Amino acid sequence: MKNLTIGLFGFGNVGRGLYDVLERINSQSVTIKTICVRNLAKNRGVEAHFTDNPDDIFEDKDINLIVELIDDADAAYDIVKRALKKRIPVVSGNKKMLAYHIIELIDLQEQYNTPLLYDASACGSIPVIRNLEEYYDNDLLCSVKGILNGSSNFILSKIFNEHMSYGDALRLAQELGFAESNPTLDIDGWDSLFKLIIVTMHAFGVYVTPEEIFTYGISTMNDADIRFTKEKDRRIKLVAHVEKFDDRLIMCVIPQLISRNKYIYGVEDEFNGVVIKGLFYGKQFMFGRGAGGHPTGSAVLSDITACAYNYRYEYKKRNNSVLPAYTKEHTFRVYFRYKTAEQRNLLNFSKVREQYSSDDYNYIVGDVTIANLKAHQEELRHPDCFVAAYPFD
């Protein structure tokens, strides 16, 4: 194990969490030498060397690991790319940047023989990427699905367990640091989407761009949807889902009406839960905190420690001779609330299983393809609409 001297970019919630974790364990082999931030005038309450000049990190010969924990995807991309080209190992927590640039960054790792690790980007404290790399590196894997966003799960837990309103639950999540002041990334499913793309690369060796995947969140959910779900003895969870069917692969992010017999039914508050299903070993469940500075900072430290042992991802699934082809031609049973006849006709149901109409509440339960959902993704975001997968079991 080699000693690591870190140049850290970003000192927000996760960056500060990492700093606190290192202070707590008093590591002698891992030290943060310089922290690059946007605003030097801000008082951060710690005795550390801050700079606003990236060159102070990149040109420092003592720094042998760069850790990038900023929220700007474009700036994160520039940092990671520059680090790899300078042959400095790098750890990143920016899932949006990875979701858009992972293929290029894989090629750069190979070209410059320099590792990039990002386990902390996908599921907070759950080491899902390394497990997919090391323990599920074969063709027996069938699906990976679960709760990948702790902020939205915290909100849903407060709604279903404590009968809080959506607005109150969101404000509490923001006060506790689980949700941003602009929570769109979390509650509209984009954060889960970026993580799903990363997970899919390691699970199945397939890259699909964010624009191609149906992504839908909980921002238009209302009291009627909550009441319907409770009447069916279920809970709403925002679920990211990738599954292989023979030579085809489906991916989506969608709220689901989860029954009591499912592992993720009981995943509460800011926790994540991931179910990995294999052809012969059945289902395996991973559970852990998915939001918060210290849990995510601890996951970043795990990546840092792996770098100390020269660990790198091998992307084994990409080398398979035949990779599954991404498709949207797969049918889900869904619950769909709407208001107008025009909205009712957005979805082309192949089978209607249940429907209800009144002056103020209309819904359909029926079968629809992911392709149809994707084609009307933006119209479905209207406040008068809400759609959720409604599994049979």
Second form
Protein chains: 2
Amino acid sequence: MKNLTIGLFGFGNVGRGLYDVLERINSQSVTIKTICVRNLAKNRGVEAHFTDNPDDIFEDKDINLIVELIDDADAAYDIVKRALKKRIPVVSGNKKMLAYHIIELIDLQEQYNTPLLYDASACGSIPVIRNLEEYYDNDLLCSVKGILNGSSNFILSKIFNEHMSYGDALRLAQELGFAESNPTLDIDGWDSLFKLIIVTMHAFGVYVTPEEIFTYGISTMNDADIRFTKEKDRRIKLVAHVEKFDDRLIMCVIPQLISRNKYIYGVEDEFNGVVIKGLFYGKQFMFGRGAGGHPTGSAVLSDITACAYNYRYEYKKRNNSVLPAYTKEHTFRVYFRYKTAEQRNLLNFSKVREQYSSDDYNYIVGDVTIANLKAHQEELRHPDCFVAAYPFD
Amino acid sequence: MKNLTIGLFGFGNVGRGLYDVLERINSQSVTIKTICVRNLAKNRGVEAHFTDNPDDIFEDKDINLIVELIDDADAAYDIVKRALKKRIPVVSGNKKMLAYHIIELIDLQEQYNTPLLYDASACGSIPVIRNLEEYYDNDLLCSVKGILNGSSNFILSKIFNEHMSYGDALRLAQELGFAESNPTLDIDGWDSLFKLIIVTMHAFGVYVTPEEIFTYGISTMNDADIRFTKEKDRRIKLVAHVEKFDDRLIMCVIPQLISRNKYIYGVEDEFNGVVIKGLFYGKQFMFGRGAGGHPTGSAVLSDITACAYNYRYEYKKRNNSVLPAYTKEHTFRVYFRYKTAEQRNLLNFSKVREQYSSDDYNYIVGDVTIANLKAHQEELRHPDCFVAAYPFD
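Condition change, the form predicted on its own to the form predicted in complex with another copy of the chain:
Below, the chain from earlier opens the complete complex, with every other chain and molecule after it.
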């Protein structure tokens, strides 16, 4: 095991979490030497060497690991690229940056023979990426499906179980440090999407750009939707989903009406839960804290320790001779609330199974393709509309 | 990735499961060349090269991986030792053999620079060992607790949820291929114990012999115990438990009365569930099929693929400068059913919290040490007695 001298970028919720975790375990072999922050004037309340000049990290010959835990995806991208090019191993928690640049970053890792680890970027403390990479690395894997965003799940739990209003629940999530600084990332499904893209790379060796994937969140969900869901004895969960059907791969982020007999039905508050399904072994379920500085900080520590042992992702699935082709030609049963005829006509239902109309709102339960949903992703974000998958089971 | 030509020992439930899994994925790089079985006359119903002579595997220069999936721990030990000494990597599923010989087998791996993998030996399809080894490899880990035996859990589920008799439930478990050929291994906690010993080695770097650990199962559980448990709105689960308290480590296998708010309350049938607890990240829960030929066969496949990538366990925790010391000086609240005064006096309750007596049986709820339980492990297996941990919560 190597001794690691860390240059840390960012001292927000997760950076501070990592700092606390390292203090607590009092490691002799892992030390943070320098912390680079944007605002040097801010009192951080800890005894550490702060700087606002990245060169103080990049030009320090002692530093043999860079940990990047900042919010800004563009700045994170620059840091990670610069680190790899200088052959300094790097740990990152920035899922947006990874979702956009993972192909280039895989190439850079290879070109400069330097590892980039980011298990902490998906599902906080649950080791999803490492398991997909190392354990589910054979062809038995069928699907990965789960609640990947702790903040929106926290809000849904408070709304469903404690009848809290949307605004109160969001504020509470922010106070507790679960929400991203820009809450639409959580609420509208983007954070789940970024994680899904990373997960899919390790699960199936396939990269799909964020723009290509239907992504829809809970920001337009209202009381009518909650009522409908409760009547069916289900709960709304924001689900990221990738599934292989022979040579085709579907991906999406969509709220789902989840019935009681599903593992993720009971995933509450800031927790994440991932169901991994494979031939022969069936379903496996992993569950843990998906947000918060300390759980995510401890996940970053696992990445750091892996670096000390020279671990690197091998992206094994990318080397499969045949990779499944991404498609949006897949049909879901959905619940769709709308107001106007124009909104109704956004979706081409191949089958209508249930209809309701009133002066206030209307809804349809019926079958649509992901392609159809994707084509109207932005129009469906209108406050009059809400769409959720409504699986048979 | 290396091409692997496998010599397989054993073609029981798991061996056959592995065979089916490999057939299904139709791997070009992994093939079973020879299968060594005890009874060559038995019709196996598959087209493969069978032998009853181990030399046909050990002396075959083509074979570069040995997979050992036999029942007999002594024979398994000989096979694994011989393989390591011949520098042939080996995958084993024999938890009893591992629980007794793991220290020697760690040394042999090092001495002959040859890996032995056995993730499939604990918790079937759940990658517990790999995760403890790779992801929970820092000092944050506090405890590992769970249902590690699918067969006894299947029986408990049938008894508790479907009011099946003990005998019928056991027969059904055997028919479905969940039970070991010797059911006392499952029912009396030994199988869970063996897995616990392996898990503890990877979780905390500590080895304790099977004889040292309190191990108690469900074979004497009766209707009175079930009634008591249901009255408290709990379920009985057979739990293996290792927990670190600063510099001390406790281990035991004991039935527990589990309340509804615990993750393992909902682990039913042949499933296994493991709760990993750590500082900062809190509890994580992993859940999946813990028994059955196909799930376990797919876990063996993961070990085989890991071999193809030259993966080996590093037993990192063993290198910690200070290891926690195993102790039985730890107090539990237990439920204890008994009949005679002599039986009553087996246990020294430091506190009695509840008492009941009748002509048929008596029980006490109170606090005892693990050392006290361990001292009377065999007497407590009397049909008149049943003891179960009864945690506060």
